[in-house]
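What follows is a single chain, given as structure tokens, in the form predicted on its own.
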Amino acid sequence: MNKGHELLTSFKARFGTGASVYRAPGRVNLIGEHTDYNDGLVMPAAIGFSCCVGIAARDDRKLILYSENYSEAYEADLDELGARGSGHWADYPLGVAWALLGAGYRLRGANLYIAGDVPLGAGLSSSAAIEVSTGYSLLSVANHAIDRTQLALLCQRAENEFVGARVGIMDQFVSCHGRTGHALLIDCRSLEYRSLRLPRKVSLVICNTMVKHKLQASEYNVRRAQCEEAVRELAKALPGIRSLRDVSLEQLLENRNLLSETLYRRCRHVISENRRVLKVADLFEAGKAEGLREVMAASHESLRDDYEVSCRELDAMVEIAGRQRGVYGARMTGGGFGGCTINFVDVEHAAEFQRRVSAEYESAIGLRPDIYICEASQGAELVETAAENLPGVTR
């Protein structure tokens, strides 16, 4: 039985009616870390882990939410949503409803059954998956056309302002626009993007270190503030710059005296990481996997030394991966301080890689990692509609 049928069964058991089921994927970022909120370049891929939302319209203004993951229900009124969340899991779907209403969309009350399999705390963007699947379902049940870029922007606004996490646009964007078998090269300033087919002999293997250090959330906001401070200082010599996207490595070196050593290293990571994204894009467009190792290693070293967002477990995982057969490249992915690494692995060696890395990491760190062999997947979509739900009004 597929996820859609399973969720329809669960929805009917809880709410007593049919439903439509929408899904949106999590993501893994292949290259381009901490560049999105600096108007930079990123290259994520949507993955097979996703959040599914079963939805049926109501004839009142209530949103009745049920989370399968938390085994908990939550009720809210569309006309009485506050402007800030409360730290509850429901902040993510409610924040999306708040952002959609603020953008002028007329929404209907609805029953929503939410179930996700994106690993929590792994840096694979479970938050974007629930936001996009909720937004897609709320717009659909109210008969609005779906503008995927607009939906991504509103989901980002929900997380920035309602939830209170200052994330960039990458996660929501690829959850909306993902394409099977492809990564997306995204310009986070213009939101222009293009699909890049992954080399056919390459598997995406995600290694979850099984740790998430508590300082991740606070340090993420610190790094963003440091980049903004650096732009203000550099603007004294480079008038007109709006972000680190506007600064070259040569300009950074020429104006190093304006920055503290810490700010200089933060800038060096962001600017050099944008260059690395373009290098990987060139390799993918040529259908090549050779050459990825050096670029991925440089990205990890920059994140570890200049941006200081790695940790012992991530460094160990990258080192272990790098000595396995069939590996084309490995680095940490996501915000840092734990979470996952992303590895390009020859398809024929992926299963062996999974076994050996698991054993060696457990021996070195004392934790058994989760290792996922993934494919790039489709973005947000309708999965199932029960025939009885087509008229679509429930109490």
Ligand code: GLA
The other form holds:
Amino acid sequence: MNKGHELLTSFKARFGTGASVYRAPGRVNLIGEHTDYNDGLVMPAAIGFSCCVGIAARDDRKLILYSENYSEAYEADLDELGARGSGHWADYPLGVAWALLGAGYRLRGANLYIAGDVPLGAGLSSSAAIEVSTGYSLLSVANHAIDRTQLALLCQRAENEFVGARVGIMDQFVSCHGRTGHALLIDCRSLEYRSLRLPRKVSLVICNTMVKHKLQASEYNVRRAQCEEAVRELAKALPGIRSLRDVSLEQLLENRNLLSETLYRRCRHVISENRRVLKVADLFEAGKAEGLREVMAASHESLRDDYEVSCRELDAMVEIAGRQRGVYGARMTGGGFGGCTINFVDVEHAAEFQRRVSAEYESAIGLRPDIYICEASQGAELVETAAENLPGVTR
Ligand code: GLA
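If the one shown is the form predicted on its own, what is the structure of the form predicted in complex with this ligand?
Okay, now the whole complex, with that chain kicking things off.
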């Protein structure tokens, strides 16, 4: 039985009716880290881990949410959502409803059964997966057409304002627009994007360090604030700039005296990382995996030394990966301070890589890592429909 069928059965057992099921994936970022909130370039791929939402309309204005992961139900009224979450898992779906209503979408009351398999807290965007699957399902049940970019922006708004995390647009965007077998090159300023086929001989292997350091959320906000401060300082000499996207490495060097050493290094990471994204795009466009090693290593070093968002476990995982056969490149992925690394590994060596890295990481760090061999997957989609069972919905 596939996930969608299983969810229909669980939905029926809980709510007594049929439902439609929508799925939205988590993501792994291949290159372009901490660039999205600087109007920069990113290159993530949607992955097979996802969140599924079974939904059926109700005749009142209630949202009845059930989370399979938390084995808990939560009830809210669409007309009384407030403007701020309360630190509960339900903040994510409710925040999305709040953002959609705020953008002028008329929504219907509904029963929602939510079940996800994106590893929580691993930096693989379980939050974007729940936001996008909820948003997609709420819009569909109210008969609204889906504008995927608009949905991504509203999910980001939900997370920024309702949940209270100042994330960029990357995760929600790729969860909406992901494409099987492809990475997305996204311009986070214009929101234009292009899908790039991944070289066929390459597997995406994600290594989970199994640690999540407390600094994660607070340091993320500190980095954002530092980038904003650097732009204000640099603007004294470069009046036209709006973000680090507008600054070249040459201009940064020329105006180094305006910045503290720390701000200078933060900027150097962001500006050089945008260039690395374009290098990887060129390689993928040529169908090449050779050449990834240097770019990925430079990205990791820049995140470790200039942006200072790596940690001992991520560094060890990358170092161990670099020693294995069939590896085209490895680096930390996501916000940092724990979570995962992304590795490009020759398809034929992926299983051996998984075994060896697991053993070597465990003996170095004392934790057994989870290692996932992934494929780039499709963005948000309808997976099951039982329209005839949806009370009150005419199609
Ligand atoms: C987190 C955020 C993203 C992005 C990355 C760093 O995953 O959700 O918006 O900023 O960190 O690249």
